[in-house]
Every structure is written in C-alpha cells, then in structure tokens.
Amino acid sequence: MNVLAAQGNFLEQGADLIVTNLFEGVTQPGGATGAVDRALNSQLSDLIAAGDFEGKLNETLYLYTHGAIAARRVLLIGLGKQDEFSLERARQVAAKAARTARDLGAKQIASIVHGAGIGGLDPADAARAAAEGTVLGLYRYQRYKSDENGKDLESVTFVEADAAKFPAVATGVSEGTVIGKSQNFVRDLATTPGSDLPPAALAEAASTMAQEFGLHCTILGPEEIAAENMNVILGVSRGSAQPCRFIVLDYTPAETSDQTIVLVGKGITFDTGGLNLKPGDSMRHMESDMAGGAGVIGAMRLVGHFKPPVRVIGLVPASENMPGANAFKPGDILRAANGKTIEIDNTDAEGRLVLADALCYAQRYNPSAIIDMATLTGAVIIALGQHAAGLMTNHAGLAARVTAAGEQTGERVWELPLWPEFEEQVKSDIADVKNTGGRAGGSITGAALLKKFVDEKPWVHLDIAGVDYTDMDRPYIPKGSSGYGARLLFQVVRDWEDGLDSA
C-alpha cells in the first residue's frame, strides 16, 4: 500500500473514494468540505441539519456522488471539538478513515490533511500524523493467515491545494510513512510466536535491519557475554535450550558529537516465569515480553533512516526464561557485570535482571542519557491501565524530555516517584540487592533495582507492560501488539539539541 502526497484540486483526484472532515458543532461546512457540499447540491448540509452527522470524533458517514465529482463515494469523518484537536486526533481520524474505506472495499482514496487548515496544526506535522495514523491503522499481522479477506487499499493520497504548503505536506507524508512502517516492524516482531523468534532469530532480525539502514550491529553469543562478565543474563537463560544473545546497534553521525544516547530494551523472547511458573492465563502473550527490545530495534531503524546529529546506541539483552533442569532458582545469587550481586527472590522477575547487565554495558559509552524500556511489571497495569507507560528516573530534565516526546507522539508516559524508601525494599540480607521488593509499589521497586546499575548517569526507566499490547480495538492501534515505544524513543533523539543540566 502506497501513501502519497499530491498538490491540486481535491475534487479532481482520480480516486474511487475521497475523505473530508468536519468539526463538531459546525453547521455550514467550509474549505474542502464546503466544496464537496456545493458539488453535491448541499447534501452534506442537509445531513448535518437533520442531525445525521454531528462531527463527533471518529464519527463517519459516506454517500455516493452519482457522477457529480470524479470519486464515486465521499467519506465524511468527524474531528471532534475544534479546541481539542491535536496531532493525536489527526492520527486517529486518518486511521479511522483509512480503515473505514478499506472495509467499504475502496482501493484508491484521496484525503485532505486533517487539521492543516482551520485545525491550526503545522502542515508538516499534520501530514506526518495523518500518514502515521494511516499506516498504523491499516496494520494486520498475516504471517500465518492462509485465507485473507481480500480487502486492501492500494493507495492513500493526501492532497494539498496550496502550492506554498505542499513541500511541507509532502515531507510530512514521507516521514510519517517511514515512522508508521517502523512501528509496524516492531509489531511484527512482538507478535511472532516465541518458537519462531528465539533470541538468535531476534538478533538476526536486528542484524538484517541494521544492514538495510546503515547501522553497525554486533551480536554477542554466550561465550562473548561471559567474557563481558554479564553473568546475570547467562543465569536467566540457563533453563532454556535456546542460547541467549546480546544485541548492540550503533549509529555514529557523520560529524562528531559529544552527545551519546543509549537505548536499552528488555528482550525476553518468551517468559514462562522460570521455576516460579506463571499461571496459564498470564503466560498466554509472553511471546511479546520482548516488546521493549523490539521497540528499541524499531527506534534504531528510525535513527538509521533519519540520521540525527547525535550518537545513538541500542542494546537488547535477549533470552528465554524457562523452567529447565539447569534453570536459575529462588535463593540463587547472580553477579552482574559491575560486580554487584543480586539475590533471586522470584525467577519471574527476570526482566530487571537482564537489564541490569545491559545497563552496566551501557557505561562504556559514557552516555549523556540512558533510557530503558521493558514490559517489567503487572503492577504498572494496575496503576495506569493501558493508557500510559510508567516512568521512573534519577534525572528530572531527562524525564521532562521523555514526557514531552510522549505528548508529541501520543505514546504517553506518567512519572512515578522513585524515593529512597523504595530502594530500601530491594535491599538483601545476603547480597547487594534482591530482585523483588514485595507487592507494594511493585513497578517502582523494579526501577529501584535498575537504579543500582546506571552509575548515576541521567536515566529514565519506562515500564510498558500496560501499553505494549491491547485487547481493545483503537483507531490506529488494532487489537494485539501496539508497537509502543519506537516513535517515543526516536522523538527524544530527534529533539535532542544539547546536553542535560544536572539533575
């Protein structure tokens, strides 16, 4: 499916369906919608006056043109209240329109750029959001489908009448398409069954992506991981017949930069809970327990495409957590790469373990900032539901940048406190730290353990366990893996202009 930009008269596009829009409360359509209304002898005005269309967010209505304009059908979509319109809503309505058009059997559609005119959005930003929403909303995982429904769009063209605005719109559409495809790449990885994407296969996928997008990729196997003293990763992987991998993706800009951002993602390709075996219902979607790692790989895909002026490193510790004969046990002590020891209180708290070694590895880059992302705890779902990732940090300035990027991308975060009292909960009587702190504040105590391994570098931890997967069908996030995090992490990188002030 092609996503394109065109400059010209919206009504003259050679599509079989055109998409226009209306804000809630508008009774006399103007702009492109007004032009459609005039061409159709005020049919839209009549429908609005009759109360058949109110312009509520994502409300849709379609009608036939009977030859009055080039397109056979017109799809009208509601934008909601004008003073509440945003880039996030632009993504939503573009996705809703594209999915509705597909369900109607359309093949080529043309659409105005939602919000680029009276919506008040910058044309490039609006076009980028519309393209993102379109690509994301039309996503379907069909690797294992033998019988497809046959309804697929061939092209979506965003039309801008103003020649002065068109270069910005064309740039936005191009960028949004790339961004959407990268998030869909993350979805593909996170949806692939664990048997078909063990650590070695995840590493191979990262390596193939790196070759395509000009990144340097290093894959460490068990022997190389042992040589780096990353004994915690090795400990977690002991119960599995699938050997672990440590993925390093390195982007260095053409001009030397004194800024280095390290992105770290949990890559547990299947999590049974180990000897602390999960209940069956809790294990069902554990093929996506590597969603944090997939999100980092997707973010690095975007870094490779857009080539920002800052160095970016992506680290993904990849392992299975299985209850094999040699599996690590409750009560074991594992020594991380920085020499700190961790008492194993529960083998199902393994994500923070592999991240601990990865955070130690990150120190060699003298990072300006570290952001880790992981499906770490069920506790964050209780706290925030499926609406935001939990953010914990040792640096207010970095947290502010991540929060701003979340608002820009619609991948929201919400900061939780990381007070010293939470660090007390993960103290061990026989080791430097233990890997759980009890049920109280569970997502925060997971971060409290990770904090021990960042060497006081500016750091943000994102617990994405509530947002990596959805059982609700949303406009641009169909049911299943959301692909959360690639756009968020890349936006932080893209907006990075200088160093951080002290915390």
Ligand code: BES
The other form holds:
Amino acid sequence: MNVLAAQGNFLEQGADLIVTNLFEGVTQPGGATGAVDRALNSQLSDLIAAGDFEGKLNETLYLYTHGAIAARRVLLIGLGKQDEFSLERARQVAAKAARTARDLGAKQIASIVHGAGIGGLDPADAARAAAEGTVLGLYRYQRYKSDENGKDLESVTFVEADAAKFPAVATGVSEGTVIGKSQNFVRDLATTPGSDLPPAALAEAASTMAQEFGLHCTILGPEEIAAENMNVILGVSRGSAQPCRFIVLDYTPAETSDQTIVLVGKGITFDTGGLNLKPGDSMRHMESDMAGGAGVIGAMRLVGHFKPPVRVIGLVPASENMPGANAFKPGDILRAANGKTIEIDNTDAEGRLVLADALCYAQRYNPSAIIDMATLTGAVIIALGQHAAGLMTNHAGLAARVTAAGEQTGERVWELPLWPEFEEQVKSDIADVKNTGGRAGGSITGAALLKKFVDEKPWVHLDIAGVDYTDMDRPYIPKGSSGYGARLLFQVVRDWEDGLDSA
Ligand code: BES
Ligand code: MN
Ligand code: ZN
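Switch from the form predicted on its own, shown above, to the form predicted in complex with this ligand and output its structure.
Zooming out: every chain and molecule, the one shown earlier first.
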C-alpha cells in the first residue's frame, strides 16, 4: 500500500473512492466538500439537512456518484467540532476513513488533507498526521494467516489544490508514512510469538534495521555481557534455554554534538514470571513484554531516517524470563554492573533487573538525558488504565519535554510521584536494594529501584504496561500491541534543544 501526495483538483483523481469531510454543525459545506456537493447535485447538503450526517467525530457515510465524477464512491468523514480539531483527531479521521474504504473494497482512494483548510492546522503537520493515521489504522498482522485478508487498499493519495501549500503537504505525507511504518515495525515485533522471537531474533531484527537505516549496531552475547559485569541480566536469563543479548544501537550525527540521549527499552521476549510463575491469564500476552525494547528500536529507526543533530543511543537488554532448572531464585542476590547488589524478592519483577544493568551501561556515554521505556508493572494498568503511560522522573525539565512530545504525538504520559518515601519500600536487609516494594505504589517502587542505577543523570522512566497491549479497537490503534512509544521518543529527540537544567 502506497501513501502519496498529489497537487490538483481532488475530483479529477483517478481514484475509485474519494474521501471528503465535514465539521459538526456545518450545514452549507464549503471547500472540497462544497465542490463534491455541487458535482453531486446537492446530495450532500440534502443528507445534512435531513439529519443523516451530522459531522460527529469519526462518523462516516458513503454514497455513489453515478458517473457525476470520476470516482464511483464518495466517503464523507465527520471531523467533530471545528474548535476541537487537533493533530490527534486528524490521525483518527484519516485512519477511520482508510479502514472504511478498505472494508468497502476500494483499491485506490484520494482524500483531502483533513484540517489543513478551515481546520487551522499547519499543512505539513496535518498531512503528516493524516499519513500516520492511514498507515497505522490499516495495520494488520498477517504473518501467520494462510489466506490473505482479501480486501486491501493499493494507494491512498492526499490531494492539495493549492500549489503554494503542496510542498509542505508532500513533505508531511512522506514523513508521516515513515513514522507510521516505524510504529508498525514495533507492532510486528511485539506481536510475534515468544518462541519465534527469542533474544537472538530480536537482536537480529535490530541489526537488520540498523543496516537499512545507517545506524551502528553492536550485539553482546552472554560472554560479552559477563565481561561487562552485567550479572543481573545473566541472572534473569539463567532459567532459559535461549541465550540473552544486549543490543546497542548507536547514531552519531555528522557534525559532533555534546548532547547525547540514551534510550533504554525492556526486552523480555517472554515473561513467564520465572519461578514465581505467573497464572495462565496473566502470562497470555507476555510475548509483548519486549514492547519497550521494540519501541526503542522503532525510535532508532526514525533517528536513522531523519538524522537529527544530536547523538542518540538505543540500549535493549533482551532475555527470556523462564523457570528452568538453572533459574535464579527468590532470595538470590545479584550484583549489577555498577557493583550494587539486588536481593531478589520475586523473580517476576525481572524488567527492573535487566534495566538496572542497562542503565549502568548507559553511563559510559555521559548522557544529557536517559529515557527508559518498559512494560514494567501491572499496577500501572490499575492506576492509569490504557490511555496513558506512567511517567516517573528525577528531573522536572526532562519530564516536561517528554510530556510535550506526547501531546504532539497523541501518546499520553501521566506523572506518578517518585517521592523519597517510596525508596524506603525497596530497602533490603541484606543487599543494597530489593526488587519489589509490596503492593502499595507498585509502579513507583519499580521506578525507585531504577533510580538507584541512573547515577543522578536527568532521567525519565515510562511504564507502558497499560498502553502497550489493548483489547480496544481505536481508529488508528487496532487491538493488540499498540506500538506505543517509538513516535514519542523520536519526538523528544526531534525537538531536542541544548541546555536541560541540572536537577
Ligand atoms: N511484565 C510484567 C508487567 C506487566 C503486567 C506487563 C501486565 C504487561 C501486562 C512484569 O515483569 C511483572 O511481572 N511485574 C510484576 C511486578 C511484581 C512482581 C512486583 C507485576 O506487575 O505483578
Ligand atoms: Mn515479570
Ligand atoms: Zn515482565
């Protein structure tokens, strides 16, 4: 499926279906929708006057053109209230329109750029959002389907009439397509069954991506991980027959920069809980427990494509968490790469363990900022549901940047307080720290452990257990693994400016 930009008259595109739109409450359509209405003998205004179409957000209606224009069908999509329109809504309506057109069996569709006219959005931003929504909304995971799902779009063309605006629209469409595909790449990785994507395969996928996008990639195996003293990762992987990997993706800009952002993602390719075995229902989707790592790899894909002026490093500790004969045990004490010891209270709190070693590894880059992303706790699902990642931090300025980036990308974050009191809960009697802190504030005590390994650098932890896997079907987030975070992390990088305050 191709997403294209074209300049010209929207009615003259050689498409079998054209998509036009309407804000809620508009009775006399103008612009492109007005032109369609005139070509169709006021059919649209009649439908609106009769109350058949109100323009509510994501409302759809289609009609046949009977030869009045080149396309066989017109699909009308509601944009909601004009003063509530946003980039997020632009993504949604583009997705809804594309999915509806696909269900109708259309092959080639042409669409106006939602919100670029009276919607008031910048044309490049509107076009980027439309392309993102299209690519993300049409996502399907078909690797294991013998019969392809039949109906498939061949192309979606966004048409801009105004020659002066067209270059911005063309740029937006091509950027949005790359961005959407990167998130779909994350979804593919997170959806792949655990046995088909062990740590070595995740590393292989990262390395193949790195070659394609011009990044440097180093993969450490168990011996090299041991040589780095990352004993905690080795401890977590001991119960598994699959050897662990430590993935390092390195982007260094052509012009040297003193700014380095390190992205760290949890790469547990399957989480059984280890000896603290999870019950069946809780284990069912633990193939996506590497979603944070996949999100980091997806963000690095965008870094490779857009080549920003700052250095960016992606780190993914990849391991299975299995209850094999050699598995690490509750009560064991593991020593992390920085020498700190961790008492294992529960082998199911493994994400924070592999991240601890990765955060130690991050220090060698003298990072300006560290952002880690992980499906870390079930507690964050209870706290925030499926609509926001939990954000915990030691640095308000960095947190503000991540929050602002999320407003741009439609990936919400919500801060949970990492007060010093929570650090009390992870104190151990016999080691420097223990890996659980009881049920109270379960997401925050996870962050409290991580904080011990960030060495006072500006740091944000994103707990994405709630936003990653979802059984809801949203316009551009079909049910399954959402691919959350790749766009968000890249947006932070893209908007990066020197001079994050200390503390
Ligand atoms: N991978 C899980 C967290 C998770 C839960 C992700 C549900 C996605 C959906 C994590 O490794 C885990 O098991 N966390 C434990 C921590 C506890 C033992 C302190 C949890 O949340 O129960
Ligand atoms: Mn676990
Ligand atoms: Zn886990």
